[in-house]
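Take a look at this single chain in structure tokens; it is the form predicted alone.
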Amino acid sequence: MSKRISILTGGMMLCLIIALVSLCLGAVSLTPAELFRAMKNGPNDTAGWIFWYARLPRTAACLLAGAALSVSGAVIQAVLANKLASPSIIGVNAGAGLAVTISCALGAISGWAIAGSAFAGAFAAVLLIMTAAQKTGASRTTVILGGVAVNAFLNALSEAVTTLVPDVGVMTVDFRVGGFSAVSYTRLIPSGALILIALTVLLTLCNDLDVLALGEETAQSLGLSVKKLRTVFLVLAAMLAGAAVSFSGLLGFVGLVVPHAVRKLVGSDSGNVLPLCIFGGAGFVTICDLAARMMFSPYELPVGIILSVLGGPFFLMLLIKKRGGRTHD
């Protein structure tokens, strides 16, 4: 217990430090004293404007997206009993992206419309993968391959809509690759509310998630309504991924890398994994965004590029380690 508390406390403190550094550094750096004055005095000078309208929404977006995508990945992995699953790999993010694209093409661009459509698209994608896996009795590797195919198909549809409706301004490079340079309170606040609600509910269901991860027969023998509970977890995972995509774009591999790293530290107990995924994911995305801002200053990379550079080799390493999943089919 003391080790768990120490790790969680350390993760929370590290996340807070990373967030503070993110608020201070950028094209124009702010000292801690300037940051404190900006917080106190509001957007009445240059430092205040930078803090309130650039650094604060961007850092909050990084923290929320990282926490949402990492917890969504951990939940999807538990429900599918597949540690190679993540929102970006099996098409959940792509489903959200397609729904956002269609929503914008139809002129529904308010914060709640974007957040709601992203959730609907993410849930439709995860439900498609889950239903296909159950109906066909697909192996874990087949589920991943099917998810990759769905991901490619949905991304192609998004590109088609963007081509046919060029005025869909949301489909910038930042959105397709994933980034926070254009984040605004209009989109962040509704999506952030959905993320906080989903995280709160999931933290109360950790024991049920552990039982569900034991297998359908075991869960039913312990009195759980497996289908109903699985649907609840998929809805919450889709809410997290969809809400994050609505303002961060199609960020990849967060839901794969962070849950694996967390399990190495605290094991597979969801009561330990989910809270640490919140802090780990939030800190991981924020520090990657900070690197994207600072590495080639004054030029800025979309953070999705950094995440793909880190996550792609990590995914390949997992595939090689598991020999393509054949030992787990």
Given for the second form:
Amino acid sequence: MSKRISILTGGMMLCLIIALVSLCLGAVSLTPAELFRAMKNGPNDTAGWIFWYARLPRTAACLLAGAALSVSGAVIQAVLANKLASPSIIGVNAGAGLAVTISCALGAISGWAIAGSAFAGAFAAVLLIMTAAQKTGASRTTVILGGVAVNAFLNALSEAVTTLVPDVGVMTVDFRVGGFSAVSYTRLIPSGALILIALTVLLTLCNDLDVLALGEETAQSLGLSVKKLRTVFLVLAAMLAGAAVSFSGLLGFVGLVVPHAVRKLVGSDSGNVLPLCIFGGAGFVTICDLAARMMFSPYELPVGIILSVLGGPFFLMLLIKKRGGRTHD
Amino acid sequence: MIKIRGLCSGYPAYPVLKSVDLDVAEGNVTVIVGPNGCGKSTLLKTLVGIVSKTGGELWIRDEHRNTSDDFVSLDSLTTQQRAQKIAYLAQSKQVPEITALRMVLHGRFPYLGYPRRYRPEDLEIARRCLNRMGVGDLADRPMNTLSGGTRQKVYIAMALAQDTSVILMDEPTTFLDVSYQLEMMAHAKELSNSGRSVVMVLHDLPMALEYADHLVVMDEGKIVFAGKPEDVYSDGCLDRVFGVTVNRVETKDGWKYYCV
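Go ahead and give the structure of the form predicted together with its partner chain, now that the form predicted alone is out.
The next block holds the full complex; its first chain is the one shown before.
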């Protein structure tokens, strides 16, 4: 069995085990036998209700958000040729968050309306960053700094909308830092569909993404329609990030930490990176959510806090490494 | 192989090429020289389609046609079809963290349909091209761990895998030590001897005069002179354009040129 297949199979198995543990553990723990009985019998007793209406949507949300944000980060990093870029750092998540807030303020609160507006907001943010970077010929660090500014600006607008329309109810702590305690099937199903579509399309475009990552001139000379493909990738990355934000809130650092860890394991070949980002991201967010639920039980932390505690130092480490002269801007 | 007629191109509000006419012959090394900013790189980029032309015509020989009119307009080709005819080595390239073999494999990209999956024969071609460039043993080494000279050989292997009749190289010897520079020029000659047209931009005038079959001198977006290196030297246009004096001495290997 090749190293690639071994790593992917290992990642998938690990992800499945984490998902099972997440389904079992919580304020009320279920044994595997109780879990399977609940799956079989439906929401007819307490265990069944916990499984179908609490654990299953929450675990599915963790898996989907982790996979979506990780792959979105890997794609954005490849398209912008910038390893410090990720949806939460350059304002893509914040764009989605603002659009969701406005959508709720206008009364459009159906699952599809929220997923659609999150996608539109994420795409507008990514387009803004990319256009600014191209027009100004900004360096990689400047793009990140610009993204940080856009992020702060969009978050401020979201806060302003919430202040002016207090009934909007979306900018809770759970949404601001990212969490899954209020996840529901109504929000999860439309966003999950968007995520699965985007992931499926992206998995067929791995070689295109690799060629695009060789640089605009080389990619064009190899027959890639650079502008068209770049837009396609950014639309798909925005779909992923937007859909994830619509039910998980502004989860940070997943799109930065996971693609880096994955590239360390399997190199930069997108045919390996994207599938492993799916399993790695899904498992990582699920295990962080499990920690958020269990660490101070019966109290619960929003998972975004755990992710920021891990991701913040990781981002600093990357910056320091960059300044150490190993890569050049 | 390529006919360029009245070519104008450049950037919005900044025209670079001003009515360029040039014929690129089959099996030749055509070297373009000129001061910085004169439009050498823009000419290559226009041929690949990276820079849009604003006027004139570009024609390339279509090997599949066998008629008196066997040239097709580059405008009529899709990006993918163009990439099956012209390979291009950019001046500055991002160095990806992929293996040398994977890099060369991307040379087969123009031949893939959707979904773009490399076939076993593409892998075979990529390995053959790496071997031809003498770097077959480095197939599994990441590109960012290779020296500049070795990396350049991998890029040429990628152009070989692209299997085109024309290879454009923008300053392929820049940043290389002198032995790699000579090796690079020898590879260019070898490629032209195998029937390909090699067009390269160089800054080293003695090297250009020594290795070119056809030398093109550009200045301010126009071709000042084009011909055999001896004719270019005799015309004195290099002295005028660059503000230097180009001299030559006869050796047992032919003329050697130098600038003062």
